[in-house]
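Below you'll find only one chain, the form predicted on its own, shown as structure tokens.
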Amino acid sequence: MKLHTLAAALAFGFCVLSALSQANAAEDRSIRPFKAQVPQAALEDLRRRIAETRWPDRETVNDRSQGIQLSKIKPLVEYWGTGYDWRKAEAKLNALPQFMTTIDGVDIHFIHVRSRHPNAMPLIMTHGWPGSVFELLKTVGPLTDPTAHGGRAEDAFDLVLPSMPGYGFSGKPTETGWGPDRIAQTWAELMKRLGYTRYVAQGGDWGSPVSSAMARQAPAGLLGIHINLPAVVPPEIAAVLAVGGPAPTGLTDKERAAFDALSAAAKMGNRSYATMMGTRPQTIGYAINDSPTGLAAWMLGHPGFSRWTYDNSDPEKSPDEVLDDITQYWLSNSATSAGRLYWEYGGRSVVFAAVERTLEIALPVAITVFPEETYLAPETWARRAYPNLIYFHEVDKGGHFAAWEQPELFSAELRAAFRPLRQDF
């Protein structure tokens, strides 16, 4: 392939649409079939760039306090450049019904799987950063076909998994204003276009503020939400955390544990990635858009990955699982556009109740707390933050990427959480 042809392929994000019709204008409301088909030249370019990585010297500490460790990332990147097969990841996506539609001037990529069971409840789930729709794929079977996974037919869901604007194969916004509120409005329009008049929403990481924004806006048909990174930290606790102060007196054991976890994370700089993308996403973008190794290191620095082994002995946390996600960011050229969501949000923490205006949410809210999450939300704070909390459950395994790590347990939680709302469906 000639250099100018390759450059053109790279500039357009390497994605070739297979569609029955193309969007001609922002107001085009058509829903077009989609398949991921990355040019081979893009994959060869990726491997070339990986092979040319200029590695830094080893960190001077024996932990993650300076960032992801060289001994952990180097074998993963070397496998990425030699043994990893993107075509298998592509096949995972293309095995599911995928579509594209244009909403508010931005192309929205989404997976839409209808259950074979009658009266399935429509559910829209939102991924986060550094995740993507890949983190949700293992829930498709358990949620849409519960009888094959130990559930009941009456607990089935129709599943809608969109890629957020600026992420994956969705379009990249060319103007400001695309924060959680606007994404929430877009999701409501998407569900309307799909013909759903009653539905529920779910999210962790960025999916939590997006789902919460949907609940605040209360579009017609939304029955309630489930979140697994709830914004329960009270204002007076947030104020102390902001200045690095000591724990207030009178906290329960679980409240004190949550405070200590958040305080320690702040002092260790665990949200440094959010600070950078919340203030200068374009600056870091020049680096992570140009270097695959830099992109992998940036993404794997997220604390949600801190316990992952990237070891083939653990199928939930294998190298391929991680690289499917990172490679999609690379091939879609979306590292910078995805990071701008932090800038739109002002770099704030999504776990503070006042920031998320939780008291304005009147719709039913369900929460599951996974034990390896970045902090464990206390039920006392949750009930104070969400006036209409209908479900709160602490489970015994799973972390920040709960749907990815424990898809069966995660799916069982959603069945239980939304069961009370089916009487309104």
The other form holds:
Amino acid sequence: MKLHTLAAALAFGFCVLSALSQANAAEDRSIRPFKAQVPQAALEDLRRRIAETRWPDRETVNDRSQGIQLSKIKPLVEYWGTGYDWRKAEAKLNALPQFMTTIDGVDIHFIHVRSRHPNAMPLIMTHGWPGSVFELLKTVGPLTDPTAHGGRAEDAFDLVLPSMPGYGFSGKPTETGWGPDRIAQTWAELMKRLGYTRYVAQGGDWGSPVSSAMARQAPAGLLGIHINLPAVVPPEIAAVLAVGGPAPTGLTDKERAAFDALSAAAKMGNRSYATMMGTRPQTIGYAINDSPTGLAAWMLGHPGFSRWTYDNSDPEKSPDEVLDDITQYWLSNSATSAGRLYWEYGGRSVVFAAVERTLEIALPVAITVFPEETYLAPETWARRAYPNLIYFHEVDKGGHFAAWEQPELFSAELRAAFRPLRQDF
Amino acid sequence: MSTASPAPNRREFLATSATALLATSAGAAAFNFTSSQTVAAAEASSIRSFTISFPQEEIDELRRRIAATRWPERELVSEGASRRTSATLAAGDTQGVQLATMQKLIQYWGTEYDWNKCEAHLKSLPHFITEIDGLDIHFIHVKSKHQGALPIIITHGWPGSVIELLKVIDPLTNPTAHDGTAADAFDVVIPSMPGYGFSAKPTQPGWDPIRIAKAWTVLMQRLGYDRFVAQGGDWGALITEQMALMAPPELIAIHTNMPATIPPEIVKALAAGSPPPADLGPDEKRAYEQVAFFYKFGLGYANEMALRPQTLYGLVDSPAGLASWILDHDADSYALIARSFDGEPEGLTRDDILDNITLYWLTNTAISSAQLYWEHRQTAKAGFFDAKGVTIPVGVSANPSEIYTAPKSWTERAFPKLLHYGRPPKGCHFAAWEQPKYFTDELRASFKTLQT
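What I would like now is the form predicted together with the partner chain, since the data block earlier showed the form predicted on its own; can you produce it?
Expanding to the full complex; the earlier chain stays at the top.
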């Protein structure tokens, strides 16, 4: 059948650049230039599948409690299949220097933007799920070119934005074991390969455990990290949350608010997607690999998107913004491979201090709390979790996808957070 | 015909004229009433006969989508790990349904598989629709030729349908042709749950297992049965136990092949994640470990459907996505089904599996059926397997490959009027489907004292 062959061809066609360079292989430490160039046939196939979407009936409630509402996703999918232009997204990526290098057997795609300012601080930033490098693109300007964005030359960063293994244009692991610890080791090798001897790391969502693992491993050159989804929940609170118990007595107002938010999220089932991918990533994979609408709904089911409306009311959260991200998952056929990261972690929560072994982190840690994050880390817990907390700041705007939603504010936070670590530069 | 729109609900459907029916979408045309039946439908409580028919273009469309399946890459764990059953399964063994199994399934589904055979089988049975509590309920109703047959209402589960119960209809209604005597005869009623198969899809919340249990009692009353029994596995077990808890005078006993027997102190230990209490016997310890493991690693699908059923758009848009979702119910039934697609069928054939999946596809019920998990979560006061205080007579079959094999000790505590406790030599979660003979024997043994 024509479509069948086409789908297979597309999966290969997409990786042409990396496949070519893999040929000269064994211990290839080279860094190869990369451009995103999706075959037109892949885009036509996607549009055809979108147009043929077979819909369920409407949910039986008038709110989000049964999941992504039909009336919300239908217009987005309709726009995806008609007005949306992936070539613009590709142009956004290709306007930046992109590379591919093979580390630990997996091709790693990354964006690498050097600042024109001398002594820029090298920074490796890690995206999450259901994000990708797209969620970080709007920070490239403010971070690498601060003087054009209200900052000073001495705030400049050299920026490295890798795609995690199994995500976006990076290769897909063919063996188990690619959890945050191994990704962290890979990032350290990447920074070393780029010649950076002193650098910092940053992340939210999965980028947080990856950055934290780097800090715990403390590779030569890593000076500190900034995270915007910190793992501050103390063990005794985690134990109560695990059994759905009532709030312990003696909590401060902010601790109580954090407990209530996590407890409510658990009761509302906000992590059902994580439970599914944490136990059976392959099972959900077939549906979201084969159905664009299925993929879009699955990704938008992340609670980080709960305040996004996918209309044009906020330019930072426009339909194009989410569709760039979703389309990249589709075109790189990475819905299943990305979900496996949850399986690697056994579906555990990344906000529990004990899970993240935060007490083993001796390097400096900086935290920004964004007000619409899934829970607001209290400073008291943060100080307990991270012995070397050098920066803790609560800001007034932004949510789970902080870099995506508030790129200027997010960049300002990174400048402030890492300023003390620049003394060595 | 590319985009199938969801079928209108039955009320809207019945409001349309017979001529207009011919022009409706393929999805709606799945339900073929004759005009005389439409007229009869004016009276809600009437029982209308029902004919199943799906247009060929629906079947063609399904085949086209099957052929266009876009695959993920293979899972990263071994076949051995993926097929481990509850006896040996450990955390992190499986990543879900294997690519090789799915590709065999899709290959067969898209080429050799013939839905028409299943449709012909269904058509050979008497089907009816009646409106109960505002919703059209589909059911199969087969009366025994034997006098004094015991009426029984049998309820399927998820991811099942009436298809999983077809093999037991003849043994139950026509026992003399199946190693039984006339005294073993049943009149069989097999409804499709709301949102499942040919029953209508609720458009308002509230159709939880309790409401379904009430509707089933109404159905049996409407059929004129003043003395009947009820049976179920999976959701069918839960609904049947709800009927027993309501204990309408007509319901004289129940049988369950997924009994809820876990005693309160064990429920507490499980909730706390404790190791098995030291005083458990061997059967109890095994049951404890099976349930603990299932709660921790096997409930992802149920969790998702209980919390975000509507987010699963991919299941109604992708045949492969629907099939994998349905295959991944519990470790033992998955291993059995996967072996069937390897060419080693034991009880469930490839056609059995695909008849059921195809029914879900053609009726577009992946999400409407999942909503039962959501509904249950709104009102449930106890876990699926927790003993619920049933006091009427109960027959129990504890199958060896069920999610947990209910120990006799717990079963006796859970059901003070235990009619029968059977341990069939074989059988997974889908007992009636996989082992119809043992299932039939179990029902006969359970209810023999009640048959007149």
